[in-house]
Structure formats: C-alpha cells, structure tokens
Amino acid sequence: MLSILRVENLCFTYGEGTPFAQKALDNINFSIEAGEMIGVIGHTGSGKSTLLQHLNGLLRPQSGKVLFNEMDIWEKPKEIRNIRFKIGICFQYPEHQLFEDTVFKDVAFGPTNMGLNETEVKKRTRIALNSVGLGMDFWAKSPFDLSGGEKRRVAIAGVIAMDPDILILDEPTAGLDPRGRDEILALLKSYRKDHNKTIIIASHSMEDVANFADRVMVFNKSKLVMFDSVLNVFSKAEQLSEIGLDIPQVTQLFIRLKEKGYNISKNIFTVEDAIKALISLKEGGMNDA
C-alpha cells in the first residue's frame, strides 16, 4: 500500500542549547496510508502538537524526515507553502485565529492565499461552510458574534476550504461542551465519508477518537509508545493507565464481561453501541433457549 505520510527518526527539542531546553519528540517513526483515520493520543505535554506542526512544515525537524507521498517535504524549503495547502492543519483553539469581518471572508482566506480565481475561491468556501453545517444565514455574520462551537466550525471550515489531501486537527473538541463536541466529531466523520480524505486527530481523550479512528498512536513523554488498531491499543489497558490514559468505561465493562465468558464483542466504545450489543445478546440468548 502507498504511504501518504511517513516520518523517519524525527527528533525535536525546544530551546536547544539553552537552560530552557525541553525535549518534545524522541526518535519518532511511523507511516500512514491514504484514506486512514488516525487518532493521536497522549497526556498534555507528551508531544502531540509538536508532532503535528512537523507534519506540514511549521516546524523543521532537527533530525529525521517527514515524507509526503514519499517526498521529503523540506527538499525544496521555498515550496513549503505548497505542502501546507496539501496538508491542512487546524490548531487547538482555532477560533483564536479568526480575523475577518464576515464568516465567509475568513473561510476564504486559505483558498485566496492559494492564488485560485474568485469563482473557485467562492465555490470552495461554500462547500467548506456547508460541510461544517453552517448555512447561508451565517455567511455574512461577524465570526466574533458566534458561539464557541460555531466559531470552531468556522475555523475548521477555513482549513477544509483549502481542500487538503490530509486534514490534521489538534484537539478539535478541547473546551467545548459535550454537545459541541459531538457535533464536531460528527461533522468530521461525515466529511471523511464524503471526501475520503486522510484525517489525523490529536486528543488527550480516548473517547473522542476511539469511536472512529482506524489506528491510534499513543504518545508518552515525547515517545511514540504504541501505534495499532483501537482494539489492540485498548487491550493494553494496564499499560495505558500507567501513562495516565483511560479507556472508555463501557469498553472496560465489555472487556470484563467478555472475560467472564459472555459472548459479546470487546469492540464497544459508546453507550449506544453497548445498548445495541446488550439487546442483541439478550435476544440471542432467548433464541438459544
């Protein structure tokens, strides 16, 4: 399979050579295939954001390489901007970067910088705003008059509008209420379904990504300690709790039930799935009898 993004021996230390030196990435290696949805999990300060900033060339590796479609992204440093259009990144608290007087203009900032013509810019902006669920009545509003969750969606649309091959989001649900969180996750899910893009989401909460990531990277103290399917990662519950990460409570419950000999899947990450599984277990049990 073709790897769309590959990282080799990546190391990075903030403030190298000063008394403030702080190691953030320690010899990271991995490879991601086109169309995958990747979760990046780790405690605060484990190096997630630092890694993501390397993936689209906002930080330059101190050693090691980042390869996009098997090409070193720093091969031609002058063309790093083109990489940034292909690998879109949306930072933590992205609503802090809004600056235009209307939602539409702000979302159009990215495509305009790409040098597209006006019709194309408008087209992409409309598609992006629609795919984050912000209809026409929002377009002329000032982004500063919106609610937190809406602002966040404007900011995400600003990245989607560049139509990147890889969409990277750093803690897209941080600081939102549960409803805002679910909305963001749902829109990312449907964006992925409609456009079949590679998506990378960082989060310190397992629950956020467990539900729909194909594979999960687990970071601990600037090292990549696991990179595997959600199920395989969750099966190492003890190791996870040692590094301060918890698997969802329903999943814990179902793993225990499975151990007790019940005929159910361990692959349950949400309460809804749990209810369905329990109902089918009950019905299955009745059928047997």
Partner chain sequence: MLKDITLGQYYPVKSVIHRIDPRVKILLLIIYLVTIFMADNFISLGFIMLTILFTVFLSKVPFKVILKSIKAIIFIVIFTSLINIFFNSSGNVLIEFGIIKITDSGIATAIFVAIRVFMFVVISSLLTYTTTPTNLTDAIEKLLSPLKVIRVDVHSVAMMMTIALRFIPTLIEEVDKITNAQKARGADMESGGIGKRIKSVIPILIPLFISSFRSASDLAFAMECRCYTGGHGRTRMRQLRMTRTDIYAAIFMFVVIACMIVLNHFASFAKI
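Condition change, the form predicted in complex with the partner chain to the form predicted alone:
Since only the chain itself is given, any partners or molecules it might have are not part of what comes next.
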C-alpha cells in the first residue's frame, strides 16, 4: 500500500550559517497510511511544530523531502498553495485567527479562497460546521461571542471546509477545560470515521494521545526517537521519562496497582480501558498481562 504522506531524510536548522543556529529536525524519516490517526509528542523545542509546518509546505526543507501521495510537495514550488488545500493545518489557539463577523463567513473564507463557486462554498461550509457540532443556531452568531471550545470548533471547521486529505492540528485542546477537550477529540474521531481522513495531532497531553492515536511519534532534541503503536510507546515508561515525558496518569495508577500485587494489566492507557479493567478485577476475571 502506498503512503499518503512520507518524509525522507528531513533536516531543518533555524538560523543556519549563523552563530545562533539551532537544529530543529535531524534526519527525520517516516511514512503514514491513509486514514491513520497519528499523535506527535515531545517536550517544548523538540521539533514537533517545525515538523508540522513542513508537512504542508509552510516551511521548505533545507535537505530531505516531504512526499504527498508519493510526489515531492516542492517539485513545483508555484503550486505549493494547492498542497496546503490538500494538507490543512490548524495552529495552536486557532481561535485567535477568527476575524469575520459571523461564524458562517469565517468558515467559508477558506473554500472561497480556493476559487469555488458560491453554491459549493456554502455546501462545504454547512458540512464543516455540522461536522464539528455547530448547527444552524450558531451560523449567524459572531465567533467572538462563543465559548472557548466553540471558537476552537469554528477554527477547525474552517480547515475542514477546504476538504483536505490530511488534517494537521497543533495542540487542538490546549487551554480547554476537560469537557471542551473531550468534545474536540470526540468530534475529530467522528470526522475521521465518517470521512476516512488522515489526522495528525501534536499534543502535550499523554491522555489525549492515548485516547485518539493509532500510532505515536516521539520527538527528542530534533530527532524522531520512536514511532509505534500506543501500546508499544507508552509501555516504555522509563525511556519516556528519560527524555522528560510522562505516560498517561491512568497508566501510572495501574502500574502502582500491579506493583502492590493486584492481578491487573499495566497496559492501560485510557479511562475507558481502566473502567473495564477495574470491573473485570472486581468480578475476579482479570488475568495477568
């Protein structure tokens, strides 16, 4: 099966050739299949955001390649704008970029800039707003009158309205309360399921990553040090700790329970899995993992 997105030997240094040079990406290689949901984790300055900006051409590789459907996205530099419609990116705190006087106009901005006719723009805007759970009651409202979570949904809808094949989000739940965070993640899961889209999310929340990702990238000091399933990544608690990352809190709890002699799995990464495991333990049906 061909990868929808592949990165080969990608390198990038800020301030290259100056005394202040700082390497952000050091020989990064990976491939992603269509329909996957990928989590990207790493401490601040590890290279996550720099990578995301390369994936849709906001930054150009100093060496190496980014391939979309096996084509180098920089093969035709004058057409890089079209790549950005195919690989949409939503930055951290995207609601700061809202500017139109109604929710509908704000979400319609992207597809309008694609040169689509008015009928298609309206169709895409309606679909995008419904995809993020904002029905007609919201469309005529000012985006600035919405709650933080609702603003975040409008911003995400603005990217979805361009119908990208790949949706990239940098810290989409940052600053939200637990309910708002859960709502955003649930909407993204539903969007991926309904439209078979590839979604890449960078997050500092190990719990969020464990909840949504199929596979997880781990960055440390400009290098991709792990890229594996949630189970395989978060089972390496000691290695993650060494690079300044934690495993999900619920996993830490189950490791302690295991150490205290409870007949229970350590490989629990989400609250849903924890509830099932505790019920099974109570019923006496839990086997050692």
